[in-house]
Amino acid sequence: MNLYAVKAIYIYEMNRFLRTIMESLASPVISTTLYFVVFGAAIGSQIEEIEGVSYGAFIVPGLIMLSVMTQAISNASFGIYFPKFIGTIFELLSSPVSYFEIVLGYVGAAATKSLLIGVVILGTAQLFVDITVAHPLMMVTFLLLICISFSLFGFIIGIWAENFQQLQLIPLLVITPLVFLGGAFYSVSMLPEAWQTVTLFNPVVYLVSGFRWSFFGVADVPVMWSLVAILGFTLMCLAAVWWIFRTGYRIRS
């Protein structure tokens, strides 16, 4: 493996993030604060606890998931789309760098950025509520898998997109609604029985539920299903990336 090439791509992408680090980190801090003000104060005053967990603490895993997923997609999609846009991707493809090394560099950087943002949000949440992680190893496992899988998904979107507007299409119109409707700020058990069944078709439910279980030991679906869901999604993204480079879909023309 050409570790020098992977390192070069990784450092280039991380330097782009560090040039705007204040804006990159300030945005999730402000967003988290607003969510606590709106959801914690307005809704939390009406709902004291959910499954034995205070409402303020209950929404923390959902907040982290919302930011991590969208940031992972945005960072990875822009990272690979911009070389396409300015034409430098052909220099990359003609260099002695394998497809695996290209993906490792871009996806690794995007996953690192989203992981840092997740840690910042968790730290910000600690200022508002007391949070104890019941299963820290599983929490880290879920967080890493989600960062990696959605960075891969963002990489795919960056290859697919033909303009900057399309980069934001799926995060804004698909991922964000799925997170809001996936039990990020409520328990699925609070819904009428018919809606509970419908909600289980939302794949984000399994990710949020598993991540919340790692914090509080409570989940809307069995934890094993959550692990299967995130591992399955990761494998699907890897298969899609392999197909893209094998066929040259939107990168060789």
The other form holds:
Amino acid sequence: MNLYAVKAIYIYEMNRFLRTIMESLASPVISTTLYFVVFGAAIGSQIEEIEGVSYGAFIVPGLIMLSVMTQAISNASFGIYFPKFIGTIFELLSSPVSYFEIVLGYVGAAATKSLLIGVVILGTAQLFVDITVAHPLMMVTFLLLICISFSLFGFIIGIWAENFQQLQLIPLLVITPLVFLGGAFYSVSMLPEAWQTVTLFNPVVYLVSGFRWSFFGVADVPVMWSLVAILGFTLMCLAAVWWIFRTGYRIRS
Amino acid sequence: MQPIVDVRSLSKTYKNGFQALKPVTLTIERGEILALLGPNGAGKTTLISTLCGITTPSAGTALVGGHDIVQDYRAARRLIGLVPQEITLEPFEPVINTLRFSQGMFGQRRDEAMIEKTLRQLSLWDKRKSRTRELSGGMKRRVLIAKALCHRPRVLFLDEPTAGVDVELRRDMWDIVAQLKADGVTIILTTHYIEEAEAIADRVGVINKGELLLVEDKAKLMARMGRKTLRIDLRDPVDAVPEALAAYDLELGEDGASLLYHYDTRGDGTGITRLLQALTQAGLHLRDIHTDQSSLEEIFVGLVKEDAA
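Alt. form predicted in complex with its partner chain, vs. the form predicted on its own above:
After this comes the whole thing, all chains and molecules, with the earlier chain placed first.
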């Protein structure tokens, strides 16, 4: 195991994050604050409580998840796409490193960054509403799994993408709508019955629901399903990464 | 002693069916400098990329330091340093960080003393805190070389190291190559410039259309390539080479307006002085004279034809 290489990639990726620390942290903080102003204050005053939780607090897990998912994807995808784009990937390919070590470095760094952002958003939310975490251990487990699995997913997108447009495509066209429709800002039970059934096909519902359960003890779907969903997604991403490296897909001709 | 690089029938065919490298067999001895010459697209970079792990071989094997480049890639690649043809550098990092990254990637503990030594050797120490995008093209190339050297490779691949660099850097590069050779490092470089091969190589390989045509001792090859042509433009065209000049084996140029004289710069005498005297004696009036060294491309064409014959 070439741990020096894992460390080199990790430090390098974290340096990239630190170089733009203001942008990296300011944008999720500002957008979270905006969500609070719009959803929490303006709409929340009309809704008051959902299943015994104030609306302002109710949307916090969904907000954290939205930022964590998009940040994990954009960081990890850019991290591996950029060397491909500028050509420095030659160094990765000619180094005595295994694919596993490359993934560990890139995905580890992207997961760390998104975790930090999640924590910062949670801190920001505390300024607006009072939040208690009912199941801290499960909260951390969910958060970690989401950081890791979506960083893996981002890594896959970064390998697949052949231009900057494709890099933006999945987060913009797939993740954001799924999160918005996945009960980040409402309880699934508030929907008409037909739509509730449709919603159950949205994988993000399970993630948001489980994560919210760890905060407030209320869930749209059983917690076990949520765990299965996030573990299943992680395994799918791992399998895809394994296949990419086994075949050299878009990396090594 | 076993060769440091041992290539056995290594070939590369891309998915689209293009055979970039026909089976190559080649051994390179420890501490040797091998120059690979060939026109663009000849397969030089493909050979290097395959040995370094950037592309996977389609068939055949290669050992570096006795380690198979595919089966035992870690041990093989640890010995290798690569300076790529294109300038590819992370633009936003300070120079010194890109060297630290390289050391780490090659599985080495951070060695600031080695980094300093390498940067000083390449006159980059003052630039260590500059971001690479702020550097000139020549400086960037120096950074690429520094990155390749800072993990103490035993085999160094230089892919067109002096393409588009200034005279000073080229001189520095040759000095570094000489220093590395003295330290026992094996160097494989590709180049367009025959002078470069002449200046630093021990052996020269010629690649064309994915095929390694020959690998030969430099001195022998240079002798074959050292032919020049003297072109004499005449004021008044002639129908044939004058009888008086038959001894010089002259060739008649187009329209009879010029005479071509082939000679070898490495011979004891070129015979030019005598030829010019003879021309005057034959009553010919010269309008202009100039010399041509056969270009590398012409030499390659010659070699390919020879190879086919």
